[in-house]
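Just one chain follows, in the form predicted alone, and it is written as structure tokens.
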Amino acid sequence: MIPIEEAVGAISAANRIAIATHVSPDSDALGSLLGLGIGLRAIGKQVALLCDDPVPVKLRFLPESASVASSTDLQPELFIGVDASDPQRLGACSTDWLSSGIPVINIDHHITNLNFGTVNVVDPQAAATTEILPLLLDGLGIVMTQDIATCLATGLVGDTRSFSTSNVTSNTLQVAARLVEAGIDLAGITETTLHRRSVPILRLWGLGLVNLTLDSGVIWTAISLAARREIGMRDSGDIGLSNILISAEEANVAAVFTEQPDNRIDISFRARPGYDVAGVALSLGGGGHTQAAGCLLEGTLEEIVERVVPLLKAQAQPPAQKE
């Protein structure tokens, strides 16, 4: 059982709360951050919403997304990390609060979570972190408003690719039904989150597809910072390109290497059912799920590709060949 009552008690005892999510935030990260933040503000808490990276353009429709910042003057009594499997993934905006001695609540659904909190509300059976949050909101007596439900539904839709991933359960669908009852526009959220893309994103995909490599069951591509800037790409991640690569019939494992500022490479991993990329991500300081994971490494594109691809090739072998 996940310790919902402990988390409720810690939140109830605090007036000033900082909530942070991981770098290069996706829909589940921001849906969790904003859904919980809106709920806590509704019961009178002072809340800072933190993330190292800006809200991606396509997710700025989320209620109160403009209030997400990379720093705060609030002196929190409680820190909450959402959708992050380890403290490093929460970035620089969280470092001071994680080391300050205040209580830490860790809310997540990744199987690679390191249980770094004072209270760890971690459920690897959940398809998204936003699937866990209704239990916490209910415990706090927070009404499921349309704004909160919109944030949570966006996380569910994004992390399950509109309820099509293998980790979707009856509970996932029950949570989704409750969010629909709260008045969300599920079709609109799905369209915006999964199916609408800017021209720079399409150009980024074009660059990645032109330069892809397939070898030993692994398909990958690398995108430089200069190339992203040339096409006007402002978002920091691969923006779904890894999901396209893993659709290749010849591939068991996929990776997108995206160069970031300051000599860092963001890597997004995907795997077909029956294959595992979570272990590779964890060994590199990242985390995620069996079929979807990621990490952030220091080095040049060439160095990181040369280092990581052999690890992926080992995972891309058919199961019988690994024995």
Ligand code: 5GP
Contents of the next structure:
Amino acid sequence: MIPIEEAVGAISAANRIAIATHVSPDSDALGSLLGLGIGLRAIGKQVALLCDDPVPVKLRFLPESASVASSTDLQPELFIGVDASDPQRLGACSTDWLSSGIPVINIDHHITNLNFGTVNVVDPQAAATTEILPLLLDGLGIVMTQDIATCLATGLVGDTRSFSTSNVTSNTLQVAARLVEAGIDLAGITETTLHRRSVPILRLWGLGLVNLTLDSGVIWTAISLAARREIGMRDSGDIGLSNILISAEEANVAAVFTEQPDNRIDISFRARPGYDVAGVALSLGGGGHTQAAGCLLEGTLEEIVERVVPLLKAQAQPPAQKE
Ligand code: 5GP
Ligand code: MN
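For comparison with the form predicted alone, would you give the structure of this protein in the form predicted together with the named molecule?
Then the entire complex follows, led off by the chain already shown.
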């Protein structure tokens, strides 16, 4: 059972609340942060909205996105993490509050969630964290305004790739229907979230696709920091290339290795339905879902590719050939 009542009780008892989401925030991270934040402000709470990284330019259409910051003067009585499967993923902006002894509500949908909260509202059946939030908003008597619905729908559209992933359920669609009833522009949200990207991102796709490798059911490519800089990509965030790689007929598992500053490599994993990348991501200190996961590792591009690709090959074998 998801402890919604407990979460409602903890929120009702607090006036000053910090909500944080994960580093390199995506549409579900920011949709959850802002949808919940706007809702709590509407019932009179003082709310700080925290994220280590800036809001990506394409998500700045989200209402109140300008109020997301990497620190706060508010002394919160309650801390809420959204869309993060482990405390490290919430970044430096959250470290103090997670260790301060105040109650922590962990709201998430990753199967790899470590249940790090004092209250864990974790539902791996939910296709997005924003699919869970209406239950909480209803429990608190918060009205589903168009602004809140826009935030929640952006999370749903992003994490389900416009309702096309294998974890979409009737509940996902019922929540979506309710958001449409609240007056959102679903086509506009889908266009902005999924179908608009910068020319540097397209150039990086080109580079990554030219240099891809396919071996034993695994398709992967690596993108160096130097290449990103040369192409003029300042955003260190996800470029969505793993979704393209996994469309290869010949592949069951895909990975994009992206070099970050400080000798770290971000890896974005994808699996075709019937295959699983969540376990590999978790074993490497990351997390995610069966079909989409990720992690951040220390090392050079070459070292990390050499270390991780064999683990992926083990996951990419058709079920009959697995041990
Ligand atoms: P993406 O490849 O789209 O960036 O991420 C796919 C999924 O894996 C998302 O649900 C994302 O939150 C999760 N994920 C990506 N990178 C990491 C990571 O470094 N740590 C954890 N815990 N999860 C990650
Ligand atoms: Mn999510």
